[in-house]
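Here you get one chain, nothing else, as structure tokens; it is the form predicted on its own.
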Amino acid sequence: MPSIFTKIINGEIPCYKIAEDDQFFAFLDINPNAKGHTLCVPKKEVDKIMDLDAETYMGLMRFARKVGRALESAVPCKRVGMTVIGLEVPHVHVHLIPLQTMANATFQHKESFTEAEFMAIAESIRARL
């Protein structure tokens, strides 16, 4: 059964898309730790990051770096944190989180935004890619 991320990539579930190429996809987290919290995923559905082949792993890191630099430019923050946890969805994903404090990285503090705000955030990041 396809993961929720595969369904997003395939357009079966809507998202606030940030970037896409032939191997990777980035979109805003709809339950964000902070404004601009973005997920970067390989299009190939693999459960654990250490199970990615070396080329896909390095490609994901390059893609996440590109998205992270645009994110840092679009959303004022002290830095963009990166984490790979992946217990909640069995599909490798890199969290890019604009950090003001360490609380933004704990996954215990969540923010909410309207659809219009999500769309504006996504457009701002895309414009900097």
Contents of the next structure:
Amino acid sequence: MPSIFTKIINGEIPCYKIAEDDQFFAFLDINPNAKGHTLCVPKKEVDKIMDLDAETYMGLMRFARKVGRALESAVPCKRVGMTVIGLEVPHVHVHLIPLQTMANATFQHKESFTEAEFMAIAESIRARL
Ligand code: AMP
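Based on the form predicted on its own presented above, generate the structure block for the form predicted together with ligand AMP.
So here's everything in the complex, that chain up top.
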């Protein structure tokens, strides 16, 4: 069965899209640690990041860097942190999280936004790509 992220990539489930190329896809995390929390995903559905082939791994990092630079310019923060967990969704994804404090990196501190706010955040990041 396809992962929830494959369904997002295929347009079967809605998302706040940030960027896409032929191999990778970025969208806002729906339950964000902080404003602008973004996920970067390879379209190829692989569970664990260490199982990616080296070329896809490096491509994912290159794609995440591009998105992360736009994110850092769009959302006021001390820096954008990058982390990989994968305990909830078994489809490789890199979390890009604008950090003000360590609490933003813990996944225990969550922030909520309206649909209009999510749309405005996504638009602001996209405009800086
Ligand atoms: P993890 O697999 O532990 O790295 O966490 C998966 C992340 O995916 C969590 O931060 C979720 O909030 C996020 N997530 C799960 N479903 C969706 C969705 N439909 N749209 C956006 N983000 C999602």
